[in-house]
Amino acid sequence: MSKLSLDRVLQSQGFGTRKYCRALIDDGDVAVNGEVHDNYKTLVETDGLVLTVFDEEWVYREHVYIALYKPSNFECSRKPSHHPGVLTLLPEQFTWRDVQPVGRLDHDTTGLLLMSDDGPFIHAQSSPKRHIPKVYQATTQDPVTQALVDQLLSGVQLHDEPAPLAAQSCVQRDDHQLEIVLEQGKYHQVKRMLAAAGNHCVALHRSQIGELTLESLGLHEGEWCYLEQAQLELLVPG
């Protein structure tokens, strides 16, 4: 249980600067659990708090954990250079509260992307020491062969890696498609492993992180949702 002044609550939820939040409250644009408050010094209990700002409801969350179905041609960066950033797919409040992608997907890679404003969570999910498996569907330029599958399972040598990298599992799904499971999370790893094995990746999609699947979330491209505790537990290695 904790109480914060109403302006601090609004600022913590990404509604802008303290000055702007106070102006919203002064103007009567903020309700707490359905009751309008116009005194920014009002102390409110954050547990179970539901804010209404400009007639839109927001549940108070100390931190946000988000799953996004990333479309192609969006960059996983707060300062994108050639394509729109993934944060443009989320409400503006998330930018204010410093939500960041957990790891990276290339601009042309689609699929499941985690985002959060919880630093320790981001670090833990990004750490290779956690051995969190990630499932990818890779479309290849040349036909898939058993030799290619065997090579990816046994390990391929990348230029900047001291030892060969191997897929945790690799299954042929079609003439030009592989399902690859990786734990390491190296830079451009799927694409570079396929290139090192003599093929080329022409499309890449991430469908699963840990035991959390994109399908179970019911998202379409460009859509997002909050992750609740039961879903977060699926991200913990077994």
Given for the second form:
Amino acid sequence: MSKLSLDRVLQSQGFGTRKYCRALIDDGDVAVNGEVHDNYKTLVETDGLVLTVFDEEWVYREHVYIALYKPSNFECSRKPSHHPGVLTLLPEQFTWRDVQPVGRLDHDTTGLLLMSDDGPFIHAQSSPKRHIPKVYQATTQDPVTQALVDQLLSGVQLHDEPAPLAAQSCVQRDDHQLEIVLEQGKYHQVKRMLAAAGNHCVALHRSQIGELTLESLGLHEGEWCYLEQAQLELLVPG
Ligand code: URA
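Following the display of the form predicted on its own, present the structure of the form predicted together with ligand URA.
Up next: the whole complex, starting with the chain shown before.
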């Protein structure tokens, strides 16, 4: 159980600066569990709290864990340069809460992207030591051959890597389609591994992280959802 003043609660949920949050409360735009409160000093129990701000309901969350179906032509970087950032696909509150992508997908890669404002969670999920398998569908420029599959499974040497990197699994899905499972999460890893093996990746999609599949979330491109505890427990090392 923890109690916070209403202005702090609103600020923690990403509704803006403390000053702005106080103004929202003063103006009667904020309800706590359905009841309008216009005193920003009101102490509010955060457990089970539902805020209503401008008639929209928000369940209080100490941290947010989000899955986004990333479309192509969005950048994961904090300061996007050529395309809009992935944060533009989420409500503005999440930018105020400092939600960040967990790892990165290239601007032209589609699929499952995790996002959160929980620093230790981001750190743990992105740590190379955790070996969380990630499943990718890669479309190749040249036809897939058994030799390509074998090479990706036995390991390919990338520039600036001390040792060859191997796919945990690699299965041909079609003439120009591979399903690759990687544990390492190095920069441009799928594309660089395919290039090192003599082919070229023309499209890339991530369908799964740990045991969490994009399909199970029922998202369409550009859509997002909160991840609850049971789904977070699927983000496990292989
Ligand atoms: N590997 C890549 O090459 N790009 C991605 O976006 C993800 C993995």
